[in-house]
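Next up: a single chain in structure tokens, the form predicted on its own.
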Amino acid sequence: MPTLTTDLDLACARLKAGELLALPTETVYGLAADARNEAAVAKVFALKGRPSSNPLIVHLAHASQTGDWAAEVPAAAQRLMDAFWPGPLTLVLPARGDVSRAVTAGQNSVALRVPAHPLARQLLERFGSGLVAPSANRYMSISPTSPAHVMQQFADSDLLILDGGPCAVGLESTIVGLLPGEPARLLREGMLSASQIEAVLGEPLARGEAGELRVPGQHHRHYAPGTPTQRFQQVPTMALQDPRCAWLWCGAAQPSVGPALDLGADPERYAQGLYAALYELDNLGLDRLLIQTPPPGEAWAAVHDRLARASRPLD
């Protein structure tokens, strides 16, 4: 079974030996491996059950390491790094020729970020190079935001988990593409909003399809509980009397026979608690999980994206 530790030397030694480590970040826990070691990277794909066509994000200790991975760092990327790193922003840049195409899923672009979690930064500093760290869960299941979630996902493994407590942001990073000949493009919603990024860029972000470019977290079903999950706007009142139905509310909870959690109507607090709430309700083994749809607006964009991939609308 997995083991918890706060020993950075042990964690670093595991990574240098080509083994995997569950790493805390401010977004979610990642399944970390040496990004320069193709055998270690292959272990990440194997343990997660992740297809090799899905690229990985390389995590760095400092923005100054970007040139070790990116063939070109445009001025727009430098402005975003200065403004938001360390933090929950991933930049997709042209990849150097010596970057493993196992990491980039065969593409000539590489996704990079500098996480803000203090333990992650200390470990990356000691390690001295980049770590891939996709979410520490089985492919397409709920992302982990605590060591307990990682232990549940990989209960049958000997994975070492660096215990950094609960994640402060709770949703995966915003991804922005900055590739030659292309406009700056929002590739994945995160809690760092498009308007915050546009204010630094001084221009609007492109949206929508990005040609053949693949980035993490874009499968139509992702972040999903095992319990059949649906979203609603109008409360299905008959289901309130069903003890086999669990509820996740957004500040407007109604009394129900089945278990319920209310994450409130503040988008940052909701995002921080979302995956933990999904784990708690999913573990009950009930027949249905009903999620109240949060309000519209940019502050909720990342939450809407994750809920859309984790569930389907209530008919």
Ligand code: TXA
The other form holds:
Amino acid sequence: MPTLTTDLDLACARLKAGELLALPTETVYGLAADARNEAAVAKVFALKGRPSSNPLIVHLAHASQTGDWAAEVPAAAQRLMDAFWPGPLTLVLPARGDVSRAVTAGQNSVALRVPAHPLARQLLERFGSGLVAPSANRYMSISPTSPAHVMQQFADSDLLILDGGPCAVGLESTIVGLLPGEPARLLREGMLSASQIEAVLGEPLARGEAGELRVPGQHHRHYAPGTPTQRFQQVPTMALQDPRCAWLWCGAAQPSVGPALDLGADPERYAQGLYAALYELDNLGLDRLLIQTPPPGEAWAAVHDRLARASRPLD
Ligand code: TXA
Ligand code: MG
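Could you output the structure for the form predicted together with the ligand, given that the previous block was the form predicted on its own?
Below is the entire complex, every chain and molecule, led by the chain shown above.
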């Protein structure tokens, strides 16, 4: 059974000893380990069941530590760090030679982020170096946004969970790649939007993978509940009578016989509650989960991205 704690000394001592720790961040809980300890990093891959080809994000207390990991910090990266760190933004930069290729999955770039959650910041400050922290879920399942979700994911382990309550943002960080000679590139949507980033950069972001910038592990089926899950725009009214069908609405829920949650029509509140709602409805073990597709628009871009990975379209 995992154990919950709020004891930062204990949490830090575990990490120094090469053990794992579930770490609250403002986005999702991470499965943290000392990024300079290859044996500890190997434990992260083993416990998650994650392929070693899928690189990890290094979490830092301060932007001033970037130079310990990145071989180069382009001016554009510095501007983004100044504007958005601490916060839900990950930057992929050229990696220094001494960064373990277990962390970068053999790539010559490293992903860096300064999280904003107060407990994460205090722990990183105390730890004094970088922590790898992929989302604290088993490979291909839903990211955890509360200690209870982490417990469920790793029920048969003795993982220590630093209890920082529910995550405020609720979706994984936005990832931007900044490699020399390449335009800045959006590699993963997050609640920090492309236009917020473009406003600071003063130029549009390129999209998708190109050249050396690959994002292994962004699987099409990712974040998927065990229950067969579909998303709809037109309400499939027949299913409203089905007691074995669960519903997730984004405002204007219609009465259904099966259980339903309504996350409302505000994108930030929806994002904050999405994974918790998926855990809750998936845990009912019903036959079907139906998700109302939120409206178009940039404010919903990260939500659309995650729903596309969690469900199949019904219409
Ligand atoms: O919000 C977050 O980013 C959370 C919290 C815990 O910080 N972490 C997280 O980690 O989502 P993870 O491992 O689940 O997702 C990291 C993503 C993966 O898609 C990986 O391929 C990409 O970051 N990534 C890591 N290093 C990379 C690199 N050098 N180049 C390109 N993509 C990289
Ligand atoms: Mg993940």
